[in-house]
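One chain comes next, on its own, written out as structure tokens in the form predicted on its own.
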Amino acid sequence: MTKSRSLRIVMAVAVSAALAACSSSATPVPATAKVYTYKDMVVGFIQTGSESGWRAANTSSFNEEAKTDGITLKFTDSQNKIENQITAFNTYIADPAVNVIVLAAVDVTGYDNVLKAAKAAGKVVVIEDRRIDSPSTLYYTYIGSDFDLEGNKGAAAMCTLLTGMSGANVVEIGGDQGASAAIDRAKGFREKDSACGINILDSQYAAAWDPTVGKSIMDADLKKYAGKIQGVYAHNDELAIAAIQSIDAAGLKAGTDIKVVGFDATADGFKYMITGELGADIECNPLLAPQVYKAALDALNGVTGQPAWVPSQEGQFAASQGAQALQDILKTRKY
């Protein structure tokens, strides 16, 4: 074989390989580029705060998975203040060691400028838990719950619980007003509340998901709408439990006189379902770290084609399943 013919064959193989690589919808960086592993990842995790058992489980998921995978994790508790999140974002952007920023957003807006700065600095950004109203081109992906669907499930559960009641008057105790979980759970509930004629007597938000505020809201509602309330729609387990405590203190029985629906399906929520005081609990999965870290690693390695939103997998539970069945499920849960 002549030298010129050998050269032509080598060039043809190289061109074919290049064309095949360009045709992939999830194409990694060229083989000559650095291939990242978890041990190469330095993650700046900007958490909302520590407002609930769900949030504690979410934080633990990131800490435990980082240790398992050898990821270097830097952590910020934002104390439910967006200004603290912006400061943390800028700190991680300026930190040359950090190559990934993970955000659990306090609010739905206010992040565009830091997202643009992170992108310009070459940082990978993954949004977890709560959605934001920013262009999806400014971050790699969002991994979290379908809160609107959760609201739909909450309405359906409430309709089931209200069967046989004297009315369908419900009060709503919402989470933080600017959080996507609260916004979408309220929206999703209203999309389906007409299925059984639910009438929302009152709707108020508890800043920072504070159960003390939630109990005060319920205390006031029980006085204002004495004898008229059949249900409580609370945006997380802590607020649902606060409502139950208020109902009990008023000499009524939660689960009998007034039906209660909560969200998250934490261990505490299960305990109140086992007693029958919490009628239904819609799951919101906090163990998102494995999905988030995998997405971040893909981003570092130039993988394209990632969906803008990857919904987490979740179910729902009810007191009607029976105490023993719920106790058996509780034994297997990590949060």
The other form holds:
Amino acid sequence: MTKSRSLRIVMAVAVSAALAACSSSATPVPATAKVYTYKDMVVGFIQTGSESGWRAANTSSFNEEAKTDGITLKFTDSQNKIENQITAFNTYIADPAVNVIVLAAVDVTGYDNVLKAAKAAGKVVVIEDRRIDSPSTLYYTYIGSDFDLEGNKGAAAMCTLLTGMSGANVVEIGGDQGASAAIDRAKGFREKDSACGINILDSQYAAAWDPTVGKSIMDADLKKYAGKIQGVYAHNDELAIAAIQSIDAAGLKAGTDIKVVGFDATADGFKYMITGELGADIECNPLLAPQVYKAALDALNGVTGQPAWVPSQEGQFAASQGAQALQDILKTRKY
Ligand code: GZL
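Right, and the form predicted in complex with beta-D-galactofuranose (GZL) of this protein, after the form predicted on its own?
In what comes next, the whole complex appears, and the chain from above leads the way.
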């Protein structure tokens, strides 16, 4: 083969390769989608407030887990006011650094507009602790307790404490009337209290779950229904303890003269079960941060098919387990 011919072949191959590259119909290779890690997460956490031992444990869970995972956490204490939660939402929506918003809702309604704005701004939203009435399409998922089931458990525990007393009179000291935890614990109790013929003599709600309001409710009930109250159904441990203090101040014995049921199973709740003054405590799990952060990371990485609600796993305790057994359990608990 002459030199000129082989040179022509080489040149022809080079030109066709160049033309092929220019005219290629192959789409440009897309840049690989970013894979988020916890260190990429900047979370705006809108907490209800600091109204109870449960709430303190819930806040600690988010603070501690953020440190462990390397998540940047921005925190808002809403002082149990929904208007502060709406303001916080708008602040985090406007903050370009924030890519995840977590809400522990004071109320069940009033969030639709900020949820729509957060979605439009491309922010991931996860609801933790309390359910809200907004459409589940407006947030990634809800991780929190089945308060209705908790109320069912509370009624069964009250019936056990009132064994042998059919048609017993019970007064209810509710949490904040706008909160799903209070709404559903009240509903759940009423679904099952007929099992032992409980008569709900009176029902009052403590705004912002304030235990001083809870104590004044019990003081008033003891005066109004002197000698007629057999049980107290309180929507968290602080309200149950406030009722116990009122009962004791009236010269009666909580746990003997009047049975008391509370919620949360905090360390203080355990202390009053160990003395026998609190008859039963329905657990409500505050340690939700690991699940919430994982759900948010999945959302950032485009994972779909998550359930609209992930119910918390939780149990219940009773004074009848005995002081030593309860003290041993208390040693193993984080809050
Ligand atoms: C329950 C939580 C409730 C607690 C109260 O998940 O929302 O709010 O039971 C707290 O102690 O105020």
